[in-house]
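Just one chain follows, in the form predicted alone, and it is written as structure tokens.
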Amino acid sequence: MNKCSFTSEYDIVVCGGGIAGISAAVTVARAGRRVAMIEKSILPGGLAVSGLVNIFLPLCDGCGNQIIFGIAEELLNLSVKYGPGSIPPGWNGDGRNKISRYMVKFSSAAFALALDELLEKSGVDVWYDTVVTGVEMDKTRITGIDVFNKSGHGIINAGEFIDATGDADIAKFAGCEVIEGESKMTIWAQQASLQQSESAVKFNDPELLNNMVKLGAKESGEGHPTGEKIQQGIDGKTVSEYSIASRRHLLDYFKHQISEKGENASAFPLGLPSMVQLRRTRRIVGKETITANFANKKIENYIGAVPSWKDNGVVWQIPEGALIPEGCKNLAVAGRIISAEEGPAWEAVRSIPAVAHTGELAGKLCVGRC
């Protein structure tokens, strides 16, 4: 058994420093509770930053109506605060615009800096480079999170906990039921291009410098690389296999650029993802589950709603029970791991605005119980 080198005490602990975790932690801090956010990397923002998924999908329903407000809208504005990108015309605060959808493309690096600033101003105690290794339990309650960092093994105690890991790690450690998903291979990376740079100067448009290469499967699953394994769930081997295979495809892409254009190849790699770009790993089995029947259906006990980013006019209401796993009394979840069935429902809750929204909802839920 590992010797405990340190302990810390908080009101609420948020595990995961992606968009869901940041939204939850900021919500808790603004409510006056002492909160820790534990993140295994040294950057905030999860897939939006380290995964280079740089599209903040719509806050609106595609029919002119803004559906998500609150922290999700605040983060959308922050994503373009220090980098290229701009709010679409017409979204001036009245929540209606039938000309364009309320979404932006951002620089992941610029977004990370804005998120650092937000966390510091909000008073969140951030634990970077800290890996969760397990949980301490008292029957059906978590009493502490086991962690490891440069200080050694430690326990971070609290009264309430939020799982925003993206993989339902805390729920799984606590013995809650989880369901594994399926991920076809999608690879996003940042590239530099002389042609794009020339266009950026010519048209005085810095957004053109935010140049991405996107390989592999689309959201529909079409385009999954031939011969590559479709990943089921997640474990240590999955992360390694997927990461190595993804970079191999990127290398082949840039090799092709060189073979086609020689030493004067216009495109070269500028930034690689530093976290695995898996779409669906694990989700919880909650007290309630969002199903396909929830689309445009009024739910009596709903606490939030998210629009479909694919289908105009489709809105999914979120019941409180979708954030509460069975079997643990002081754990809430946020982000893509909430209880939503495979298919359109899970697809709807995985987008950046949806995970920000559920992070805020989970934060409010735990503040109310704390």
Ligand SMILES: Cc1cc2nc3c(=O)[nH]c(=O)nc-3n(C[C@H](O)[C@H](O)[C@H](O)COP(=O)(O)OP(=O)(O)OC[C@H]3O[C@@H](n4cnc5c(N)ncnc54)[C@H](O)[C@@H]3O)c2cc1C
Second form
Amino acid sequence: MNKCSFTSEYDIVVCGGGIAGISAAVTVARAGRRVAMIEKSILPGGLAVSGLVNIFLPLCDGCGNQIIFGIAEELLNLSVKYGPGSIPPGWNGDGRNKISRYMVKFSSAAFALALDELLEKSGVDVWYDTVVTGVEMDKTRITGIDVFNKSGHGIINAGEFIDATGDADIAKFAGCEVIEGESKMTIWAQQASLQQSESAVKFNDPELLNNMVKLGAKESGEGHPTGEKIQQGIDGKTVSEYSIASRRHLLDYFKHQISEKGENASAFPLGLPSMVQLRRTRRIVGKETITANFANKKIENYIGAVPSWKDNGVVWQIPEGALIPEGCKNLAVAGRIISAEEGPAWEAVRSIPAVAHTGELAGKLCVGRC
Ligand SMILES: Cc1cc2nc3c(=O)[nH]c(=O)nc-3n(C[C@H](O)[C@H](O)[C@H](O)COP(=O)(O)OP(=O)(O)OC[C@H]3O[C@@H](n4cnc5c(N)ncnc54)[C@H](O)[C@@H]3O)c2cc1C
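Since we've got the form predicted alone here, give me the form predicted in complex with this ligand too.
Let us now look at the entire complex, which starts with that chain.
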């Protein structure tokens, strides 16, 4: 039995400080509620920062119409505020542009600094280096979350909780049904090369310094390295095995660069992901599930909408029930774990703009409930 070293109390607790968690926490703080955001790493942004996923997919539908506004748009702007990257011309606030999609490539480090600033300005109480290890329940309500950090084991109590862990950890701890997804192996890292740096200077384009190496499976699954396991869901051992194997592929790539050209190697490793790059781990079974039939369908009780980043003109409406797991009265979920069917529906809702949007929706939902 672990001794409880500390307790704390808030109106709403957001578990996970990825893009969904930040959007939820900022929404709650702006509504004047006392909010804590619990994050196991020491960085904000989750996969967008620690996972080096540095493409903010579009806020628009590919036919010139902006679909997502609010915090997602604020975050897109922040992602390029202190680093290279720029808003495509034409997206000047009128919400319509026929030429380019409203998306950006950003520097993960610059985005992290802007996110810290946003959290501080909004008044979110951030607990970094703190992992949620379980929940305290009273029948179908969570009364507190069990956490562990350098002070030891503690309990953080609140009236409402938001699971933005990207893996549905809190829903699982609370006994709610979750479904596992499949991830083929993708390896993204930062690299530097003299050639790329020369081009950046020659074309006066700092974006060229934001140079990534991308190995393994594309989003379609094509390119999964031969002989590597296809990951199901997530568990402690998966994370270790996947991380070790993906870095082995990176090492082979850079060894090849060096053996070909020696000291004039065309690229060197510069930054490695510090979060496992699994696309689909777990999602909840919600009161409602977004299925393939939801594409371009008007539903009665929708609270938000996200565009497909693959197919122009396709929009997915989000019902409130997709954020509410069955079996727990004071838990909402946000981000890539909301209730969406495997296939195009889940693909649409797990993009960075979509997770920001559902974070904001979950924040509003919990503010309304407490
Ligand atoms: C390889 C790859 C490529 C991708 N490419 C793109 C792309 O180009 N563009 C795009 O828009 N999207 C892309 N995506 C999808 C997108 O990056 C993610 O779906 C999205 O960032 C998920 O955000 P989230 O906030 O829901 O979860 P996460 O980013 O997973 O954040 C969850 C946070 O919770 C924390 N956490 C987890 N468990 C606990 C716990 N028990 N206690 C405390 N903290 C915890 C984690 O440390 C993390 O910070 C890609 C994903 C992958 C893996």
